[in-house]
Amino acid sequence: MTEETFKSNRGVFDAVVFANKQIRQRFYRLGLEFSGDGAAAFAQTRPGQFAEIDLSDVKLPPKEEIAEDLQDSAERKVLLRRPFSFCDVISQRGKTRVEILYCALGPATLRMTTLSAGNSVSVIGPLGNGFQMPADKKTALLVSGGMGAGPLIHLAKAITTEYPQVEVTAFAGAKTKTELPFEKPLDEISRQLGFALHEFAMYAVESQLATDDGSIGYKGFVTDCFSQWLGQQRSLSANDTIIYSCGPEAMLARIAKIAEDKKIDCQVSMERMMACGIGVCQSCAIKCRVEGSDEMVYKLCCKDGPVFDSREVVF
């Protein structure tokens, strides 16, 4: 999507929630339909791009509902809009529905899970630069870690409907088996066959899990499951290979390195916190590097990103 295409699709929309799921404790795939110029505007939405959404008048849950190690925050005023990015984007017949995975972990999340199918919030949107899918590619590798899994689900959706050529494989981690963001974990038969998680095998994706402490798959990191499996690869061209990553910084900088050692291009999702989304605040730098020198300048993560490539970032 070019700068000016960018410029001209995003804008301040109602949308109405048409679901708000919870998926596992804290975890939520809350749905929102658009109409009219937010249908239109939506409906180009590339995977990696993001909404502000306003939730400073949403209700919290009831307090013998808040978790006990969230009761002090969840009084907090909600000031600021707060960005979410996609995992699926649906549009037909006039209407454009987004899906976004969350997580209840603070003041805006919590207020979050109280929104019900019928009720309207105002999103600003669509923002950003999401991933891209060079044409010479054969094989994309997608590695998430914790609540990264959102915008690479989104990914794998696009991929394997524009792309159908092009091989992809997830990658999918978290400390234990509890904070895996996903419905849940296809059965052991399945598993065996690659199928790990439903939201890729919807899409004919496989897919690999990683817990820290072994409670479900590959025991250890998902970089070192990744990594491990890249070592097995022998018939894999680097050349013909693209890597998409989106979780945690120390994650991401250990995907790069790999990458680097590789020689395997990659594409990184960062987060920051974007007070604005739209470049004003300055508030989401991401240290980078200039091509062809040791010079070094500062990109804006809502702006110039959030996707960049993982060669450019100084992590």
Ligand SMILES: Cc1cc2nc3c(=O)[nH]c(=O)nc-3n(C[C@H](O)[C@H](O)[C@H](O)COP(=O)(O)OP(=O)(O)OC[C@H]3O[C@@H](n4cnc5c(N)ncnc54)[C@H](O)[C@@H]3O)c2cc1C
The other form holds:
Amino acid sequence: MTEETFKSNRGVFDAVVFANKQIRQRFYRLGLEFSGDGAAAFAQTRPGQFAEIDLSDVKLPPKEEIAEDLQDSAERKVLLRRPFSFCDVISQRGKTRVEILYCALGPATLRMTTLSAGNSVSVIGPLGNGFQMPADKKTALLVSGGMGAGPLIHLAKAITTEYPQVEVTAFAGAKTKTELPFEKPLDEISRQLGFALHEFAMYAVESQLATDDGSIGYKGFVTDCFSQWLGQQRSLSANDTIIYSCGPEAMLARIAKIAEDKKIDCQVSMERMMACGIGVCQSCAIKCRVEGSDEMVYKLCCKDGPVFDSREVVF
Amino acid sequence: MNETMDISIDFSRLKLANPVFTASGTCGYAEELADFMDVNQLGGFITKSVTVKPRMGNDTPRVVETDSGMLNAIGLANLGLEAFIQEKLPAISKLTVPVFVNVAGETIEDYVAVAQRLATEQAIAGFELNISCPNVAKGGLSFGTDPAQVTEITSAVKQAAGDKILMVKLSPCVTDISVIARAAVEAGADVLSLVNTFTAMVIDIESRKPVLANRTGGLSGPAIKPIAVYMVNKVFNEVTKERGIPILGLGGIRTASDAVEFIIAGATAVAIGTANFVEPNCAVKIIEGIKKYCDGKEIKNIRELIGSLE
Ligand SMILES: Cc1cc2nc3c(=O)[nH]c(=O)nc-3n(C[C@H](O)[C@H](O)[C@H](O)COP(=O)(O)OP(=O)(O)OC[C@H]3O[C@@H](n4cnc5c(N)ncnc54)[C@H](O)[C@@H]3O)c2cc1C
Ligand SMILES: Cc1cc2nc3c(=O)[nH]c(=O)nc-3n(C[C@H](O)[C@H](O)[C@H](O)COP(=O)(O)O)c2cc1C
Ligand code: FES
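Show the other one: the form predicted together with the named molecule, since we just had the form predicted on its own.
Next comes the full complex, and the chain you just saw is listed first.
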């Protein structure tokens, strides 16, 4: 508003693409650079926050390059912006570079794959509340499913740099080997040493990998892999531990249950279809408990979340 | 271009700096937009629907995108009258833009209660009566499709509203919108706003279930614009022109030329809904665009444009 004196820390900004790399079938990593006010705003981005990107004017890939099962949905026009979180944010010399790990699964994300260095996109952000940092904890456990890995990679970086005393371990799940949102899982030796994934090893964070079909890593759901591992940790104190999770809702529900059983604090990053992303349309409601009562309320994923305390969410 | 060009309009008993509003439900209660636009640059602001009691709204998914549009079934989720007064009104009273409170309810008494309670609030210029919400089990659309009920609810709220401006928001989901428009005007509506969303459905062909939890939702966005323009023109010709009642035209407006189309069709002012989600500042850009259009066409007074369809 006109009389406002403080400088806004979010807004609508143009970003320039500096990279857009396919890392696997369907999985890509997009790099966006902000200058000026956008750089200042996005430099403050916390892990788990997100941005709304306008992809409506971006062209589709040539038909022959679109996977058979997406040919049909590719025909749909894009009107609304799409929400994405970040896997990395670097601010240097007045510029801020953010990276997004994404999966091409519909009309907007298919368009996203054709962005190339130098293209410009309109971005609203940074939006929502990120993960609460583990200031009073000794152990942080990160559990991701599919694309949920993105914000947890960002979180691994933030915890290891800002809270070096906290020990971080990551667990990542995917359907199958070809649907891993990671560039290069490390070799067998690294895996045996506990560093399955390069993206986490970069921050000296141990990681384990699970695929539903066992084509690589643990065979089964990442929640089972995690729960088995947790069962073996004799010295882990529940009070000193926190779980962070991002992925499909069914997976988050299981993680929330494990956390509740073990009395470990847990934060989950939720997703909803979003029309505005800025708290005005009420489309992204999440049913939540009110502490100390049987009452339920709807909170907004975009404004009150996307990160919630798992005890709060009614799955 | 003449930067100071006057595009002010007479809007019932009000004079507005320009003819561009934001539409109910797409801009919250204004404070949420502080980082994205200067609300005071608008001709008018309309709040999300307010009901007597707080409403949780529908289950999710509440929205789904369609080609050039979207469906919503929010279910009038809002904080309720008392919380609105406590939490939102103080910030609203600091705005210089005229603010209209969109009122919804399940019974006529509900609507009257909200209007009565807010009728004495200085901060509010008027009301927009939402008798056209397709996403609630009771009230909403059922009021807006029956001329006898439109008459009853409009005259009851008109009495409660004191000297505040009363807009009645019409549903396009009727056989002849002029019948409803006439009922509202004859019962005392100062302004008609049209249109609200079109009842619609999207089906997930894998599960064979509707995508929205509410099964149906209201279609908005560019897809509905030509129908909305037609309806504005019809109501203008058949109901409001001879009575000098202004129309607030809306439905799918995204650009200044969209807005100008509505004005030529007979709208005195326009409101921007869905397009705010794509571009939160688009209403301000549209105001500039309208000025540019008028300048280019050497239109001295935007009033010349209203209902100028050949
Ligand atoms: C806070 C938040 C952060 C996100 N971060 C990432 C990210 O880092 N990387 C990434 O690849 N994706 C992320 N997503 C999901 C991403 O927004 C959707 O994949 C994208 O909107 C799909 O658009 P589309 O047009 O390609 O496909 P659509 O046809 O719109 O959707 C394809 C499928 O994805 C589902 N979907 C669409 N939009 C959403 C949504 N907002 N939330 C959940 N499911 C959705 C649809 O139901 C459908 O099944 C995030 C979503 C949210 C809410
Ligand atoms: C998410 C959403 C919420 C809405 N909520 C309301 C509401 O609370 N009350 C109301 O009268 N109209 C509501 N509307 C309808 C709009 O005000 C407007 O009439 C309609 O969307 C058509 O305009 P548009 O195509 O520019 O969006 C809503 C529309 C959308 C998309
Ligand atoms: S997406 Fe609009 S309120 Fe959350």
